[in-house]
Structure formats: structure tokens, C-alpha cells
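Just the one chain here, the form predicted on its own, laid out as C-alpha cells.
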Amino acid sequence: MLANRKLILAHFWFAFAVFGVALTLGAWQMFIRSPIGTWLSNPELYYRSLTAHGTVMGYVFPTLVAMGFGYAISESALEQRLVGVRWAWAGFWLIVAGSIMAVIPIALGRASVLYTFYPPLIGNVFYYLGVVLVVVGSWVWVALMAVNLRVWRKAHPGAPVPLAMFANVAGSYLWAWTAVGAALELLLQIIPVAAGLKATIDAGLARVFFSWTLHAIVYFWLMPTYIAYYAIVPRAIGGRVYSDTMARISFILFLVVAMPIGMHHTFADPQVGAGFKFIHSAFTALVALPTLLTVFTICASVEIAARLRGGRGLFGWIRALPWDNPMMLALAFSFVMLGFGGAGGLINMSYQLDASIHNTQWITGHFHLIFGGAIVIMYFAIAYDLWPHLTGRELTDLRLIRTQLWLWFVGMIVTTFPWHWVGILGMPRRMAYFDFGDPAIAPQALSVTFSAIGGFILLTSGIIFLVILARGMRAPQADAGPYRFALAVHQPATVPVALNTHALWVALMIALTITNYGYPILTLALTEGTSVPAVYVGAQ
């Protein structure tokens, strides 16, 4: 039951139209920094470029995907109307505001400093208040999906909570405890001094404040691509779920331990000590857990399904799947980027690996395979999948959808590989242009084209998508019935308490980000002297 399409339609129509913005920019920047391009005669475009780019891919479009996506479990798992309509309206707008009042100061030269903010240097006022007016939005999409669990539950007591509902609230969670650090640095250390009000700022405190959303953002991110591995393709392709409980357990651990580890991004950073900077380390490995149990899983289902179509022997059910299906197409291709980019990943979270490759082009290759690759590649499937559903009219060209997800799988590799290439000869990001004149660098030319190249990959999917989804809100009227969630293969009729509630669970990730962020921030926030000059960007 979709009751609200109009409302799930506006978040996905918005989410997708500034990635499209964002996804040109990108291609864009790629090809200046590139060799087939030419030098910018104003090197303060490319990072304007690059804040806008960052500032959508980071904040907006993903969290638009999530509500949107948010909303429509919401109706459809719990199979009532959403409560709180007006609100969740409210909450869209409040995102529309504040992603064009962050834009324009960057369109304008007054807030080029990247969507990690990078303190002292500081934007115009209104580009941080305009993310603000983001979170905010954002955070309403929170309330009510704790309100229509709770609505629920009254009417069901007892009930085993679906299990998109289930991972959904737990995403909704993981977000705004994960926002508020970068809250904090907002309102505490930033808005002060770009409204004038101080002249210094705490740049340690600050970016430790941002550590504690830096990465947990991530998993923000990756929420509703898990629950489409869990929840849609298993439906799609024939297949039930193995396990519910190991699919409670792996959303759980990612609510539990995806908080506390942020540190690892300031390893270069001298105000925060080794202590906790293994710590954070530490806890970062066990970010593996949750996926590997998907990654089992998920595999199992899949089996299942090839099982049930006939597969036989150890590995001959491989060949019964149904890939000429989207759907396991695109989890085919998140899979394998999902592998590659989190083995680079483990070398990020290693304090003595990591100093090889600090501030590097691996670390755009690695973030831009995990979110651009395996995490969009599934936002497009579940795009997809809902769409009959939202216009009442099918999408039938399903060879054209096949061909934009391998377009974007090929050109993600071929993006992303020689930027860890040339990351590990040390080239460094976040750079306007190279001199691959100069012979130490020259041989990295052909890596760096290779790249460009993907970039204008990806861009030719990005508008077949756009063009798949424009298509299908004019195709023939079709009745797609009601949206359902895959069932597991022994569906449970209770659940134990501790895996069917957030309480617990919220109050352990409340707990542990205290225990491994309390005491550096107490510290830095007491020393004295820690401060310093403001840099004013875009100041004459």
C-alpha cells in the first residue's frame, strides 16, 4: 500500500535531479584535472565545483533517497497510511530550502571549502545554514518513523517488526545520533565565526567533531542499499531470505558499531592521541562483521533462488540465476565493488598503511567506489523497482536498464582503479591541476585520461537513468499490485525482544561514541591557546 506516492515521487525526483547536477560536475572536474583538458585560468572554479559536488553527493541526494525510500517501507512494510504527512511534506521543503541557500553562496565564490568544511577556512554563512536547514529536514524524516513504528506496534503488540521497518528505523537512528556531530561543529565552532561573531576557531575541535559524522555517514549511505540486498532482491529474483535473524543481527551491529570510529580519518592529526586513535582503529575492523554476515547471507538467498529455478551442483546454480534481471545484475556489480572498496578500506583503517597513501587520490578512489559503486548502483535498483509502483505504469525496456548498469559498473572501475593506482605513487587530491609536462609525473598521465574517460562513462549512464525514469512516467498504464518485501525462508512468527527494538541497541552506539569521543573532545575543548585566525574564503 503506497497511499503517499506523490510524496516519495518528490524525494526521488529531487535526489536525482542534483545528482544529475552533481554527477556533471564531477565528469567535469575530472576532465579539467585531466591531460585532454586545459589548465583552468581560475583554479577557485574547480573547488567551487567540487564543494557543490561533494555538498550534494554528501549531504542531499543520499538522504533524499533514504526518506524517500524511508516512506515507502514505512506504508508498504507496515501496511498502513503514513502518519505525519504534513510533517514529512515539511521536511522535503525544508531540504529544497536549504540545498538552494547552500548553492548559491558556493555558485557565487563564498563558500569553496568543501563539503568537509575544513576549518579555518571559512564560507559564507549561508551555505552552513543551509545545511543545517538540510539535517533539520532530514531529522523530521527521523521522528516520524520512530512515530508510525510506534503507531504500529500499539496496533500489533507483540508483533515481529518487518524486517525493511526494522532496518529502516535503525538507519533513521544511525543518522541522527551520527549528525550531531557535525552539529556541533556547525553551530559551536563554524556559524559563530562566519556570522562575525568570533574572528578564531578551534580547527582540532573542530574537525574531531566532523570525525564523528565522517565516517559514520557512510553507513548512513549504505542503509537502504542493504536493505535492497535484503529486502527487494531477494523478492525479485524468486528467492527468500535465509535468515532473518542474522539480517536483524547485521543491521544491528552497523547501528552499534558504526559511531565510534572516526578517528581513524585524523590519524595525520596531532591533537588527538595514539591512544584512541587505535581505538578508533580497532573499532573500525569490526565494521567487517556486519558485512560479512550480509555478504554470507545474501549469497545464501541467492542460492535459494537459483536452487528453486533448477541450479544443481556446488557451483552449477551459479548459471540458473536470472541475470538477465536488473536486479541481480546490480547486485552482482555492488557486490564486487563493495569488495574492492572495502579491502582498500582496511588499508585506511591501519595507522601504519594508511601514512602511505594520507591525502591521496586512493582515498577519493576508495570513498568514490564505496558510494559512488556499490551504494548508487543499488539506489538505481531500488529506483527501479518502486517506480512501476509509484507511476502505475511499467518500466519494459529492460535491455536499456541492463545497459545503464553496466555502464556505470564499467565506468565506476575505470574511474576509480587508477586513482588508487596513482594514489599509491603518491598523487595528491583535492587538486585543481597537474603539470604532466613535469617527467616526474608524466607517467601518471595515462592513468589520470583513463579516469576522465570513466567520468564521462558514468555521466552517459547517469542520463540514461534519468532518461529510463522520465520514460517511465509516460509509459502505458499497468497495475505493478501491492509493493512487498522479500519473506525469509522460515519466516518468524516472534522475534526475542532484543532483535525486535532500537532501544538497547541506540543506547549502546549513545554509549560507546561517549566512551571513544568524550574525553578528546573534553580535552581539546579545555586547552587553552588551541585557536586560530579565521581564513575567509572568497574575502577581497
Contents of the next structure:
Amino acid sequence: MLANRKLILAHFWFAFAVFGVALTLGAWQMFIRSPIGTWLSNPELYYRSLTAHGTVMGYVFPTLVAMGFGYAISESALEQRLVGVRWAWAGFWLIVAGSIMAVIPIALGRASVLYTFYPPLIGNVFYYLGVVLVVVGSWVWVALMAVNLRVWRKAHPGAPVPLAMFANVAGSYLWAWTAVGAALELLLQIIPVAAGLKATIDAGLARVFFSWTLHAIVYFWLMPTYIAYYAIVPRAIGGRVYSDTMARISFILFLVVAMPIGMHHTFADPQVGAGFKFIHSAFTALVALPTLLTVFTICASVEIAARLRGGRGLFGWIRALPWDNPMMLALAFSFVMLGFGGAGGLINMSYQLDASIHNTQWITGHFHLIFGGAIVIMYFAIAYDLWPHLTGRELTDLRLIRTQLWLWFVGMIVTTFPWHWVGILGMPRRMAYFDFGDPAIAPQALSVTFSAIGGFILLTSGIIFLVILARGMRAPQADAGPYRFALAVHQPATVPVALNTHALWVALMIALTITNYGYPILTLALTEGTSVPAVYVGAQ
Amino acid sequence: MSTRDLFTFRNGHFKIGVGITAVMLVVTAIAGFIVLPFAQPWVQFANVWDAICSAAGVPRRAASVTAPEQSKRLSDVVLTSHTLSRPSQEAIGRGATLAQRCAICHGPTGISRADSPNLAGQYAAVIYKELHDFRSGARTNAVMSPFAVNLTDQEIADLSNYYAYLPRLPAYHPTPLLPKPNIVIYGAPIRGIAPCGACHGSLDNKTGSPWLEGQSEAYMKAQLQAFASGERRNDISQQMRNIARAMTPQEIEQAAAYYASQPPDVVKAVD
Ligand code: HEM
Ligand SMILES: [Cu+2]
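Moving from the form predicted on its own, what structure would you give for the form predicted together with the partner chain?
Let us now look at the entire complex, which starts with that chain.
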């Protein structure tokens, strides 16, 4: 039962509202730097928009979705009222306050530093403080997830923690630890400079701190999606999870190997030794493992559903799947985008191949395909699945929902495929203007135009999504019953302690962070003369 | 079972989890720190420890490279965004006295009536740098150089603070506002020219770059041409020379005319 529906709805609504704004900015960016837009003549406006888009899409939106979904999981999977509701509201309001605090300087053009901060570029201090508030608010959630699980364990000694909650807490621990990197960068390095206490900054060290956050944050974004794969989709299509153990192992692996690999974002940086880059690259290869396990387990779970519905044959069962069920559709789209995105990721993680696409539009194409595509389409699915339980009203317009998912899928492919392509041709990212009249890049104009059209398809889909949710608030009342998660084929009666708790894996995560980051951070921090003068946005 | 039963090698999961992780770490470390460094035939290591240090990124002094001889003097001014950022009232006052000598060309209010640059409200770091360059000979001008050679560091700082303190006034010979030419709006990305505003803009000012609105058209044109021909070379790292060289003569004219027609930038004046 969901007792705290208002809390969860508040998280989702704020998340999707800011998502709508950032999506509009994204579409505008696409348009304005494409050959079909007339250039607005002020690059500064582009970077304001880009900073707002990245900050919202990277920090605010997914965090709120993970939090709202996390509270829903805690209440429904544990069948226990949320402990610490006041704290949860406090965390929520911290995030609201932080977002507003960050967005004002961005809108005024005082913090056009992009969401990766880019030191020695330094913006207005309130921008960074706002981001810190968002992170602190999310840490409240982490603590609450741990507390709620603890309370439940006390009441159910030795019982297997429901899979959804086990995964949810794993995701929250991953986030707690990975956010430390950016927090150190902000608190020790950037904020003192932005506040005028220091005038120089060690940009190389700052980038290493940021890489600590940058990889595992994407797995934090991914967690709700993976939980939906395992815990929602099989139930929604009438199947069962093929293996509960396999699922737990996947989430554990994410916890251990998502963290010590962030230096694949610093392959081109001179301040990091090649040996460490290699270790991070090798561990990056390992992170494909939990994803492959997941793809296998989910395909098997889906096959179970199909066979239960009378599907037969080696592949004939695929036709027996409930394709008109939005959850099925979302899963299929998500997997296709995950597949293409994953293939692109193989290029990024390789030290040598990365050099050819580093800082090109390939990168933005890649993370939009995986994040905006494979991950966010499941956020939509989660919202559709939860909405009737949150509002007490039915979502009746399945056709519109399917249209929305189709548009998001098609829009994302039309946007990101050409985006990758121009990246291979060498088009740099984070540029406000391209002179497509110049013969050197004129041939890329067509691809960029397609991308921009895809952007508008996505915008349309996003608007439909918001309309569906808003209409769902006013539909006739209907009791959706208790909110449940998928059961496994063999629902476990007992689970080994290692797979029922997180301690061992959290310990390994921290240990690997120390081995893989300790030396580079210490040497950079202790070496004299590595700081450079800060460059203030909008300062003289 | 409790965590006490978990963190022990008697627990199979613990053994496997820690074991595999440790093996992975050791194998990748050996590959990354020993095997791969030696797999690069073009790098020579004295011994294994040397290879490990290199792969770990232990900081070392780079072999000292002697800079190529320069036939002409280059600027040796170091600027940061904090150069002269907090002037005292006394410094401004001393600057005002010294500036009487400059008024004949740069105008009593810092607005030139001839084609010398306007200095009123110019960034302190800009005036500071140019005076240093005139003094050292990195920039030369028949009229300015003799004035600058006798200035002390203190006098240069005072003058810079004084002019930065003066209010920005409209140019002495106002001209009708011109529309922004493309070279100012977009630069020319393919030729490596950033939009002028990326450095000379109001929100986006890069330290050491002057604001240009209302400067004399003839003066700006002459400077761009001097940068393009290499006659003027006190810009740090050739920042302006690279741009001016890639500009066409028409673009130089358009940019100079456009900036000359603009009123002083009020955004900055109130900051
Ligand atoms: C859920 C959907 C999306 C997410 C999570 C997302 C996230 C992001 C992030 C994190 C950045 C990086 C910002 C930076 O480089 O500082 C970015 C950049 C960008 N996004 Fe999105 N985005 C989404 C949707 C879209 C859509 C739909 C469009 C187009 C219609 C779009 C267009 C852009 C553009 C043009 C950039 C700048 C790329 C560059 O110049 O480097 N985004 N986005
Ligand atoms: Cu990464």
C-alpha cells in the first residue's frame, strides 16, 4: 500500500515539470545551432541554456525520479509505512530550494559553466551552493532508505529482502558514495574560489574528483530503469522473473564496479598516469557484465510470459507477447536503445578509440541515446505504472500512451543516429554556432537538420507525456488495488546473507575507490604549483 | 546470520567476492604498470620501478627546453582576474595627478578628441598591461613609448586604477549606430575566429581584453592591421594576431566601424 502518495507525487511532479522545461531548452539548442535556425548572435545565451539543460537533466530530474520511486518501493515492497516522512519532505524541499538557487544565476548569465563545472571557469557561488543543496537533499533519501530497510529487518529477522528494495538500497548507496567526488570538488576547490576566498584552482585535480562522480552517477540514473526491468515489467506482462539470484548479483556488481572506473572520462587528461587509465578501462569492461546478465534474465522472463500466453517455437513466442501493453513496448524500445548505446560505449571505453571521438558530438549522441533514450523511456513507464496507485484514478488512454512511447523512441533514434555520425566526422560538442555555409562542413548540414527534427519529435512526445499525467489527475476514480512487484519463478524462501545485505559490496566499492583513485588524488593534491588562476564568468 | 558471519573467509561469498576483486586488481595492475609500459618500444625505462612510476604518473621535472631566441621583445606581463581588482582611494588620487600628462591626447575626462584610445572606464588590467608593454618595448609607439619608459610600477598601477575608476562616457565624435556585422556576431569558426564578444564582451570579458565600444574607428583599424602584419606583437600567445591574420580587410573595416559606433557598455558601468 502506498500511504505517502502526496510525497511521491510531489517528487514526480517536480521532476517531470523541470524535465519539461529542460527538454524545451534542449530542443531549442538543437534548432538554434542547426542549419534550419537563424543564429541568435549571442553565444552566451546558448551556454546559459546548455548549463540549465545539463544541470536539470543530469542532477535534478533523475535524482527526483529515483527518490520518488524509492519511497514507493520502500512502502510497497516492504509493506511498511515510510519511516521518517518529515525528513523525506525536508529532503524534497532542499532539492526544490537548491534547484531554484542554482537556476537563478544561470538565468542571469552568471553561471554559464555547464553542468560539468569546467574549472578553472568559475561562476556565481549560488549556482554551486544550489547543486550542493540538491545533493544534500538526496542524501536524506539515502539515509531514509537505509533506515527503512533496517526497521523492516528488525521486524522480519533473516527474511529475504524483496528484490526491488534490495536493488533500491544498492542504488542509494552507490549514489551516496559517488556523489562524494563532486562534493569534494565543490566544497574544497570550487566554492572557496567562487566565494572569493582563493583565486587559483587545481583544475586537473578537480577533473579527477569529477570523474569519481561522473561514471557511477550514470548507474544511479540507470537504477530505477533496471528496477523497472526486473520488478515491474514481468508483472505487468503477466510473467515472472527468471532468476531472483541473478538479479541480485547484477545489482551487487553495479555497486562494486560502477565506481572505480570514472577515469575513462579523463583518457585525454595529462595529469593522470597511463597505468591508472588502463586499470579503469579494464574495470569498465567488467561493468558490461551486470548489463549482459540483466538483458539475459529479462529476455528469459519475457519469454516465460509469452509461453504462459501460449507462445511457442524458437522465436514464435515473440508474437505472443502483449505488444499493446505500454510496459512491453517501453521495454522493447529501451532494450533496442540500450543495445545501440552499449555498442557505442565500447568505443568510448577504449583508450585508443576514444581519442577519435573525444569531445565530439558523438559523446552527446551517445549519452542521449542511453540516458535520454533507454533510461528515460523507462522513467515514463514507471510513472504510467505508478500513476493509478498515486492518484487513485485510472489511466485510460492506452493509445495515447503508446503513441507517446513510439514518438520518444523514433525521436531519439532520429536525433541520436545522425548526432553520432557528425561526431565521427569530427564535429565538436558544446559549440554554440556552426557555419554550415562553409564548404568544409556543409555536408554535415543534412545530418544536423535531421537531428534537430528528431529533437522536435522528442519535444512533442514529452508534451504528450505531461498531458497524459495531468489528465490522469482528473480521470474518474478507480481503486487500483495494492501496488505489487513481480515475483520470481522460484520466489526465494531464504537468501544467503551476502546476497541479502549490502555491507560486503559497499566495502569492496570503497576499497576499489581507494586503490583506483587514492594515489592519483593524493599526488595531485600534494604536488605544488599545479593550480591555475580562476577565470570568472562575467567578471573583469 | 549476521555481518560477523559475512566478513570471514569461512563465508564462501566473501571468499569469492574478495578473491575475484583482488585478482582482477592485481592482474590489471601488472598489465597497466609493467607489461604495457614495456610494450612501448619507443619509450625507454631504466628498470621496472621506473616503468611503474611512469605509469602511475609520478610527477617529474620535464627536461628543460630552451625557448627559441626571439628577435623582438614580447610581453612579459602576467595577468590574473585579480590584477588590481581592489584599488584604494589614494591610488586613484595619485593616478589622477599623474594622468594630467596623458590628457592632451586621451582627453581630460579620459575620452579622446583625437584618434587616441579612450581610457575612461577601461579595465585596470588592460591599461596596466599596455603601459608595462610600452615601457619594456614589447609595444612601441612614437608618442606613447617616451611617456611610458619613465613610469614606475607604482605609477602604472595608479594610472590604471584611476582610469578604470572614471565613468564611461559616450565617444567624442558620436556616429549613428551600425548593425552588428557577421564577423562580430559569429566570428568565423572555420577560420578559427571566435566572436569578438567571447573576449571583449560584456558578460564574457577575458582578463586583459579591453572593451571596445566607442573607440576610434581609425585607431581600431590600425591596430587590427598591425596585429595582422605582425608589426604589433605584445598580445599574449598571439591571441589577437591569430585572429587578425585570418580576418579579411573588409571584416577589419566592418568590425572597427561597428565598435566605434557603439555607446559605452552600460552593463559593465554599473557592475
Ligand atoms: C531525457 C532527456 C534528456 C536528458 C537526460 C538530457 C541530458 C543532457 C545533458 C546531461 C547534457 C549535457 C550538458 C552539457 O554538455 O553541459 C545535454 C546536452 C544537450 N542536450 Fe540533452 N538531454 C535530454 C534530452 C534532450 C533532447 C530531447 C534534446 C533535443 C531535442 C537535447 C538536446 C541537447 C543538446 C543540443 C545538448 C548540447 C550538446 C552540446 O552542445 O554538447 N537533449 N543533455
Ligand atoms: Cu563513464
